[in-house]
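A single chain, nothing else alongside it, follows as structure tokens in the form predicted alone.
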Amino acid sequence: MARARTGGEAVKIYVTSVLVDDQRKALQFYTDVLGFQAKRDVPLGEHSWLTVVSPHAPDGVELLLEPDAHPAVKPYKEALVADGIPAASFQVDDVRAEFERLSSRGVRFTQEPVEMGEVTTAVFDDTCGNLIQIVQM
């Protein structure tokens, strides 16, 4: 877990969220299309606790698959797809294989690997409302 220190106590990541407008679509996506595993599904009457983690650490940083249903969030949402804004970004091993695997699994990219010095980035639709950007660095 990502861990920064605040004058003697240690605060840890270990949730974040994107913002997702059908829960169990995000899943199946999440899980089948980009690999993460489903670590928590609680049920909270419409909506779930509903988290998936890195296979690679099950017990790290979690992401929360959050309902996008306060009114606020579409057009914020809205407003950074347009603007070509991820909502998240995720480190991958090799972009330019990444996006050959996912782009064979019929992923839509809204930006082809682009490096930038050390960094090559890439940025793709996850199908429930957001840009994605996965990172090598």
The other form holds:
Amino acid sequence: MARARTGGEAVKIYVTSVLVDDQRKALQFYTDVLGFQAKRDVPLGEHSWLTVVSPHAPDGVELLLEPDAHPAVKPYKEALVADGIPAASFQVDDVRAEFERLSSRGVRFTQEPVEMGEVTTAVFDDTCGNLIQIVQM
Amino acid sequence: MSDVFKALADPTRRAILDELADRDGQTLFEICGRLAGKHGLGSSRQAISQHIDVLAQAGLVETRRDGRYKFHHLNTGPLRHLTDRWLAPEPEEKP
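Having displayed the form predicted alone, please output the structure of the form predicted together with the partner chain.
Whole complex next, starting from this chain.
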């Protein structure tokens, strides 16, 4: 008999991904500009298994900078970007401070900081074909 | 003119105008976030998109493409003469 799905089994997120148009450019943006740390860089033919982590949690969830070469991906990304919909959401301590810091480095925001009750959010372009939301809560 | 009254008749569409007045030039995602977060309006993105279409037909909202992004802007022009029909002209001051 199968074990019950609720309660006992621990399923854990260890990696999640953003689909990037150029892995090396993405690595530079996600580390140098955003402040993530490089974690794994394993060559796999044309591309790599390339992940970054938060400096606050080097053993935590990894962000995979995944190639967007599949033909279905580009129209999908373009449609999300046109409507301002982020591909991923990251937590920061102070959205306004990050907005100032990233703007001063030339990062383009499609949504400036908006306070909605307890939560403040903003959305910027990751230069790899995605919008990214930052959240303070 | 009837398009303007129809557009203004709906509370969700008035909330969209309120938020664009707060900050002009928003993506669909931002408008949806503001409606849900600040007004408790949990309509689908598609429904909000249709509301924006009604506002655009009335000339109250303009959608502009900026590179890969699409932003929505408020145009208050159609509101300016809404009440001319009923408001009497201001009486001229007597010398």
